[in-house]
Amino acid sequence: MTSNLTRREWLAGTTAASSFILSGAVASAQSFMTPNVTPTAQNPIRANLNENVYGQSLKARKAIADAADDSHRYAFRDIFQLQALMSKLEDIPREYVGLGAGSTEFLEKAAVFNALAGGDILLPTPTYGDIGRFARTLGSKLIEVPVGDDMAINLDAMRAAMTDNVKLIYLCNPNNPIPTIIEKNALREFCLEMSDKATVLIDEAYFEYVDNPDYESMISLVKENKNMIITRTASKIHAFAGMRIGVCFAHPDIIKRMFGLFTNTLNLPAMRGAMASYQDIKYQTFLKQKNKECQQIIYKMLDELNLQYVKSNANFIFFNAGRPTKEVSETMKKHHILTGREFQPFPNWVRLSLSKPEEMQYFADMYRKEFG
């Protein structure tokens, strides 16, 4: 079963993980800037974009600075490395594996093929919209399938809103906004079943920061189906919102197609700075840390002003304040700090992008004396 609406007793378990001490090894990998307590018009706490607040580990900022040297050549080689790393971080033949700035790329390319065969998109429900508005733009036909009641993607009605014409099925796993996952043997019999009869494309621009055992990624599916696509992006974890890298993993078929399609996208200080991000462990480590600390902090205060929220697989957190989104949007930017749109039909709820620990509990104190 898929995540479900929580309050106390979810943080019954977890004591153990908010014990948890990072070692010294990598306390110490990184050193940063002061923390932002005392946000500003012009520099508020961004918790509204899913961004990583810390930015990009010392050594993936050095292999960024030391590309300078050779960015007035062509990059080839390059992503003949980086295929070459993920190929082998995720146990899987080069052949399948593409990059581009971001994997909004790959999305709108998915989004092209489809409107090109004249197929319908089917998708759920709040989701990632990126590939519903290009696919919009494009004269494509979305049939959109509402989240469950426990907030979580719901397969049995994505099953029965399909239709013949249905070319492309698109989940992201963790969602977004809402940073439930699909339970792993469902979503694998799903994607065995569905994808005889479209391309199944799964998001998965989260996955890092997931610790639960229900989560599963669906890559393996791609070495025996060909009409598998999985994409990830180093935005998130990896704090290259701005560098833009994204690897799609997908049949040869289907990356030779895509990368037929566009020119090729990717620069040679961003490639870099990648390849030494995916190999420092310690940092992503201490960065899944972090998350787990920001969580404890908002969690707390939601169990104190008892509001409902979603059990967070994500960097986000979702959670029903009882009031319009809009008012607690415009009511926390007097305190400069940004919280996430609106998102239908939940005009009530709020998402949070997780920042910093200090950040997070400025925050939670700021909530509570406009609405505690």
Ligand SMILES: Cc1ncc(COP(=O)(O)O)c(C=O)c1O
The other form holds:
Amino acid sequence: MTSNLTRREWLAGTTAASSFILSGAVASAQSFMTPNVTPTAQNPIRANLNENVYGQSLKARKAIADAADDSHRYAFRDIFQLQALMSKLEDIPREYVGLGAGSTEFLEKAAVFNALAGGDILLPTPTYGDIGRFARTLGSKLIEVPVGDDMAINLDAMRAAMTDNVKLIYLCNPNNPIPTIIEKNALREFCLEMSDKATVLIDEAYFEYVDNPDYESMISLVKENKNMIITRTASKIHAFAGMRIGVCFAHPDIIKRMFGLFTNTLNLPAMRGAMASYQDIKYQTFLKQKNKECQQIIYKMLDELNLQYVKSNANFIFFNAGRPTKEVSETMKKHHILTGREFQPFPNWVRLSLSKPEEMQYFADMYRKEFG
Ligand SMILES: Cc1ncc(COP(=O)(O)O)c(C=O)c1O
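Output the structure of the form predicted in complex with this ligand; the preceding block shows the form predicted on its own.
All chains and molecules follow, beginning with the one already shown.
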């Protein structure tokens, strides 16, 4: 493992070509180095679920494996340590940090508290569906506000749709399936105004990927004790989708309400791995670079084919295929490439999760062959 670590750290600053050559030597331990350019039905290119197909940082993997020795014990100390790490990284007191088994835990808890208070939820559409689905099963009313013509979340329309009975406002920033952001000043103003009337939850699942001067996390408003919840996840850039770690930031009263004295749903190996991953800045830089390379490959293809798309602020692209989403997914599936499902009201648009540059090149080649 030590030698792999060294290799990976070295690789982080190298070209795609050299990493591919080296990957042959370390293929099994370092699946993230081996692009899947000969996909099969059993081992397809996974461009459908916004996962990080590189896998976890080697430092995280080592921490997870080493944690087996301690995982017969309750993880109270690790809970405290992970909260303390997040508090340090975000410069916010530890009492403002909540942990969950993925950020889904916070979205669902927020929906439960809203339902208990008899509140409606105000949210854009389309957006990440979990909170809305869950709220509906709890009998809550959803007020869904379509995105604007620019495909971005329309804050003015949301303001106009606000009612006295809305107790929770959900904003996903960057949004999903459309990877737009909300301009930071407009968002701040909206939050300042609306958090007097309802709890504003901002889902920042893709926060780490954003490289846009108009974007800002709203965590500073939590520090100012506004009625807000910011949710983040280790499922994306940290590749913990199957490990389940989420982090939220909110006033201690909200944290206490959501978790009681503390949360105890997290597992020790996942927390140890997350602590290593969040401190492995080099690996995150490497992944962001790879994500940008993927974006360029797909933009090039879309420009050549004259297809409309939304510039990505995340690890996926949303483009207008000019034909049913299903036709694209079924055609690409024949090439063993999985693409995103249909999202209403955009029946001709495809959400393509970015995997590795070589795999995106393979996708682009196959797409041109089929539809070019
Ligand atoms: C915007 C958004 N929020 C939350 C989640 C759920 O993430 P987690 O794995 O942290 O529960 C996802 C998953 O795709 C997502 O896209």
